[in-house]
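Shown next as structure tokens: one chain only, the form predicted alone.
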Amino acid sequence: MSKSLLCPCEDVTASEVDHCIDKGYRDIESVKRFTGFGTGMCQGKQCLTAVARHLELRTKNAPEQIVPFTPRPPLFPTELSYWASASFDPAKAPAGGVPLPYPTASPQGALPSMGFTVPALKPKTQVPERAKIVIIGGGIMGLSLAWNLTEQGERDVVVIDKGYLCAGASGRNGGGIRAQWGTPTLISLAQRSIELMKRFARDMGINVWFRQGGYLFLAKSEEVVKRIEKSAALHNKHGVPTQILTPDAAREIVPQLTMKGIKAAAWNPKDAVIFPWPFVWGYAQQVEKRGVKVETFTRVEGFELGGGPGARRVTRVITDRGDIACDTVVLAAGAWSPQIAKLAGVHLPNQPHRHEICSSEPLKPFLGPLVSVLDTGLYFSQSMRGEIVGGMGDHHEPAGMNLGSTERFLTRYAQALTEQIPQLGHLKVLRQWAGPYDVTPDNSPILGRTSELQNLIQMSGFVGHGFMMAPAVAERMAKWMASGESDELFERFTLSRFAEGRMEREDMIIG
């Protein structure tokens, strides 16, 4: 049994399963991340009931707890010519799409178009009742941030998720970590971000995939070249080896771009591409195996708060397995930041916007850089399996939590990329999705102590670059926090700050 092939387009056997069973992924959207299982050409269609079958006999779960993973479309391989030869309106808002089936974020919730619902996949255990610190979101930032807070010698941590570790923006990401930005500040973050992810595997025990192929910066608007000849001159100051190259420079770095309409480019060698899940996972073992509590799947519902005026603070998180007492609580949901804090009267100016991405069938290794063009918002890269994975901006997306896919994105992104590489109008694309860019009035993050409760700790609001931060800005926070030194970067960007008219404006966005 323990060789036998489960999912034949990716080679993933029963023993690969078992191992993932092991390691405590027992619901089929972690076991599909941890092996890779349904990723392939088929899409799923083979490999789907083979593993169900198996993860059913060895978790003895009951049949209706395993329920199958979320559908990606297209429903077929589709090649970019056809999505690029179809039409969208430029003007008009993109619609809801394709929506999910049932919740992606927790395994429980009713599923109309099925008719029942699904029991949680984890034992409804009560959590630890007391706890020195509660982290909420199990993702890159609150697992980071627990990590460095072991490294500082602490232990009494809890962090919780309402739903499987990479199910939130974390695991929807394109996976660039790039020194090229506007500001000081965020490009020192990104400098030592770097520095920590060439170093994870090793730390860690878990491949991450760091490859360091560059970032190469697009610019077709005289307004967009004006932009990066400014910040390469800031990145030089600060160390980064930024160069603005003429087109045909560019192309010395990637032959197999047209350059059409594009004015000059930005190039940073240092830039990277890493595997994002794997990130998640090497924190969350880590930390494990260091006493720290991850509870997935499990729902903050409010918070009980105590102190009188001026002193009032966080006493308790009241999840659906039970309520923790704490005497710190982090704030680390990304982009659902707004709706929890919400629950302790707290406001917070974060607004999801949807950015969706696809991945294609694999190419034999041909691109180096993740290549960005910064008017349209289009990004790709090549990962070590040979996948273009991309995504693209849309300025007409309006706020909110729509996780939906569209074709008007495929189309979109199918032109964009095929005018500057034609030769990948034949190559298919298996799958597409979408997560949330956690955005603020001034595109940088809330971070630090909350003026109306000053033990909760606020740690989001990294739009699309939170990844590729969470490192630097979690080794940083976890030794404020547990020494009490000051540091800047939670005294500048705090919430407070824009109620006091400050802004921390970051341009260096890509979409």
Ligand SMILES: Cc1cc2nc3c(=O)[nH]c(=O)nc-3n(C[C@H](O)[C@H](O)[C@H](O)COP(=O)(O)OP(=O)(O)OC[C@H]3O[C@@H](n4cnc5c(N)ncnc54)[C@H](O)[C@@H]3O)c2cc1C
Contents of the next structure:
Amino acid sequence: MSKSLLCPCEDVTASEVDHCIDKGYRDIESVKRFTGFGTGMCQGKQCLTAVARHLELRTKNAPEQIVPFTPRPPLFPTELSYWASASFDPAKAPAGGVPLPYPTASPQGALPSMGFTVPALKPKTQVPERAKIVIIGGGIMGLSLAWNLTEQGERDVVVIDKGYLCAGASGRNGGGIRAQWGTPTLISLAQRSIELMKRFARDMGINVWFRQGGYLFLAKSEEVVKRIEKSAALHNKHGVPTQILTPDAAREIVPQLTMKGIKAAAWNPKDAVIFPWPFVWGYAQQVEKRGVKVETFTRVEGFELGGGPGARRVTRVITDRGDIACDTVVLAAGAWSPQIAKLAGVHLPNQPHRHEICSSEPLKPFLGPLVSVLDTGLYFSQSMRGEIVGGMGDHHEPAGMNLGSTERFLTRYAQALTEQIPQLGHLKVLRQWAGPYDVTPDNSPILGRTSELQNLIQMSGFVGHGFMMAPAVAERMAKWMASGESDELFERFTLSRFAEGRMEREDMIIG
Ligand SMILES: Cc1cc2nc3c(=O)[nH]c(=O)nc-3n(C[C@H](O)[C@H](O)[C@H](O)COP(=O)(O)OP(=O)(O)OC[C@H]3O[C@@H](n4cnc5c(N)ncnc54)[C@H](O)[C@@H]3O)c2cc1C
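Please supply the coordinates for the form predicted together with this ligand, as a counterpart to the form predicted alone shown previously.
Then the entire complex follows, led off by the chain already shown.
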């Protein structure tokens, strides 16, 4: 039994799936992430049925409770050179992209084309009737806040998520962590996060594949050269050892780079990459041990409000598994936050923007840093499993919650990547997906109290860098919430800044 292989590509045995079930991951998406089944060359085609059948037998769940599974394009492992030579001009392809010939997830994450419905994985028990603090969103923000609240002695906390853990941007990102930012606030938050991330494995007992290989930013235009020079001066002032390099000096760090069109580079050897999923699980497992309830597959559908004029507040959070009376609500639902805030009559200016990304077959380790061409929004790094994981921003991407995948992205990405490392043309793309950037008008987060509803705390708007900010922001937010003392972070980044015309602009954004 224990040695029977369910996924031959990734050597996933039945007992590993059992271990995963015992940990509480009982839906197929979580099992895939926890064991790695289906992430090899067969792309899940050989092993999905075996794992689903095993889950059905072990959990006694009905088949419709085990799915949905979201197959990832491309249909077959496909060389980057194929995508790079695509005949259509990606610059002229329709905005929003050409959908790939593979069923892609709908915004809700379901696969209507395959007839699946979102499963009821939790027994339909009620959520707790009362909690001091309800956190909406079980991504990195919500869970790291829950962890830090327990560090402050707070245990009466419920975290609610409509899907499985890692379903949102926190399970879909590139895992890049850098202190190379354009404002002192983000620089110091990132520095603190890097410190906390370094010791996360030891503190939380889970391997997060932290690798400090540095970040190498490449600049093509004079405007971007000026931007990295200005940022580097600021970094040095704040203890970040960023250096501006010539293209030749940058090639000494990654000899495979052609440096085509590159005028200068910014290099900080202390920046890093991590594997996002165990981070999310690490926080979730530890907070549950301390008595926090993490209610997955539970959707927030509304709020009950109380209090008179000038003292309006949320009294209950309404979910599809019952209502929770509460003292404080934290809205940490990433790019979904505006939809949820609207249910309480609050307008958030954040807009979701699809951001596409992909992963390749593994290669022997050769790439130290995460490399990014700031002008085009290309970035790529090598994971500890050897995959090249990379993405690329798209200024033509319209606002909206769209998690589908496109040929337009693969073509633009392959062309930009092989321009810098032509040898990667032979590399096969195995998986492609997308996640929502949570974009605010000034590229800075929305944090702190809401004027209209004083007990509704905002924690969203982290664009494409929330993962690396979460540990430090959550640490400060938990202290601020528990102590009642003021913290300038939660005065400066409030929602009210937009109405007051105060912008906190950040421009070291990739994509
Ligand atoms: C492709 C991509 C690459 C990125 N790369 C990086 C990177 O390299 N480094 C970095 O630091 N950041 C990166 N980011 C950004 C980072 O992933 C996000 O900023 C961060 O994960 C946001 O975390 P969150 O907890 O705010 O949101 P999310 O992780 O999106 O969590 C929000 C949660 O709210 C839940 N939710 C939504 N609606 C409801 C509802 N009605 N009821 C209950 N729950 C609900 C969702 O299911 C979701 O799990 C990237 C993002 C993307 C998309």
